[in-house]
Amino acid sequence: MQEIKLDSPFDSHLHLRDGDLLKTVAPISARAFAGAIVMPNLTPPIETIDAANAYKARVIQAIDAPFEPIVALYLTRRVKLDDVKRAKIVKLYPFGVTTGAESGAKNIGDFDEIFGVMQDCGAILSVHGESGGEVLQREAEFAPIYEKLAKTYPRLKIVMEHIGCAALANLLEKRENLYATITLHHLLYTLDDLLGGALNSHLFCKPIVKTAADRAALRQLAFSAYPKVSFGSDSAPHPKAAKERGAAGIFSAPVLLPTLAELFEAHSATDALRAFVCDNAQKIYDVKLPPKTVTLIKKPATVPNEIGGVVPMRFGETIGWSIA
């Protein structure tokens, strides 16, 4: 039977929600990956170290195999300098342009000696990247804020997290600090997907899928095994109801290591697919994982089409591997 070994696979961008729906998505993430940065958009944000290693015991309790969640700092106007120091991740939501953003930077030249200590310090800037204009316009109008940041601060590491257009892909060349994240759904997904045929609302997510030569840009990066990328699946689940009535975020996690075989595979990328989910990842970050080996197999398996109150993406449909 064909199979692909990855070593300590790691989500760059996860989203785990808390209580109840944690204890129900949390288990999905732990038996596929070996580790995932954990989103800090809560009620109330994590702005506190204290608050993240509260919240990671809680993901810890909520799972059980070997699994490192690291947590990022949600960057607000309340955040104290002396938790900057001591993060490894510190993320910028832009005000209202997602689920949880409401405690986001309305200015982003606030936290100018935030990100001087950052860069001195060695934290990571995650960043969610969109502007409030026209929605399909909003990554590639934020391009010019991420510049900016870049050339200001040439020794902090940017990660443009979840890119979904070519304006932000053709970034990477032109800063030699600035990185990013590729989800599953930018590189299966288009707005035909979304919106083409009826109204899919499980597709859809902030950012936007786009279009076909988006689509093509972020492939090109992946399937080539580009180094200043990692996937982050940016997996976000909302119950059933919130989403039907238009939630953002797509609860990817039960079917993201078999359907990223499945794409790779039909693009005869499969030897750059250890790169983007394991080994790409665990150099941007500098990550210490568990050891973890997991296999895929070419074994066909149906999606459920619910899993806990949740519609996972591809619910229904037959992906042609699975994981052993």
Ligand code: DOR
The other form holds:
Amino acid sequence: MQEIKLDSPFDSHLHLRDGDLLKTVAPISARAFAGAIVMPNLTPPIETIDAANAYKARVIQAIDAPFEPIVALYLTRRVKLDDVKRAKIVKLYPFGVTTGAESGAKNIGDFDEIFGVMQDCGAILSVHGESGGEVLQREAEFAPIYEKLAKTYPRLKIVMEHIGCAALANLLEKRENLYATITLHHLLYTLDDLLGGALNSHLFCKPIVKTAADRAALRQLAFSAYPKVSFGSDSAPHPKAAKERGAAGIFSAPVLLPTLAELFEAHSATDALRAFVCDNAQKIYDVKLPPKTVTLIKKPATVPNEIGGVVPMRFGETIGWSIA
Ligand code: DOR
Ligand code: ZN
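The form predicted in complex with the named molecule is what I need now, so please give it after the form predicted on its own.
Expanding to the full complex; the earlier chain stays at the top.
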């Protein structure tokens, strides 16, 4: 049987939530990946190193496989410089742009001192890059902010999270210290999948999926093993009823590696998959991961309609690949 072996695959952007939902979703990622950067947009936000360490312990408690969770520090006005110095990843949410961004930055200039400290101590700035403008323009409107940050702090590694448009993809060649993550859903879907037929609330997320041309720009990066880009799922579970009321976030964790194998194979890009989900992240984040070989086999499996009250991406569909 055809197979693909992945050494320590890494999810560079993951939402694991807390409490019962954490217990439902964390084992799914821990089975498929050797580690992840875990997002801090909980209520209340993770804005101290103590809170990040306590959350990390809860994640580890919830899983039963070797898995390294790296919890990002949420950049709020309450964050202390001492904590920033001890953080590996600091997450910037502009105020109100997405789920859990109520503690985000109203004025990015408020954090200049912190950015300066970060570039001196080698912490990585992870950014949800969207403006408060019209929904389809929000990412493109953020491009000048990325450029300004990259220019002002040339030694600061800045990761443009879950890029969903060509305008942001084009920045990677312009600025040496700009990197990016790309999700599976932005590689797979466009606006037509979300609202071209019956509205599919399960494909609604921030940033929103966009045009075929935008998707082509992202595919070009992923399928060419472009070294400044790593896979970050942005898997973001919400209970079914909340999704049907329009909550933003796609629960993709249960289908990630099999769907990536299918997609890369369909585009004759299987050789680039390792760079995208394993090697590039190692170089960008310099993380120590438990050794873990994940084998994908070409055996079809059908995605369940619900997992612990959450509807996974591709529910009811059959994927051509499975985790062995
Ligand atoms: O769609 C999204 N959902 N985008 C984000 O940036 C946050 C996430 C969530 O936490 O639900
Ligand atoms: Zn996210």
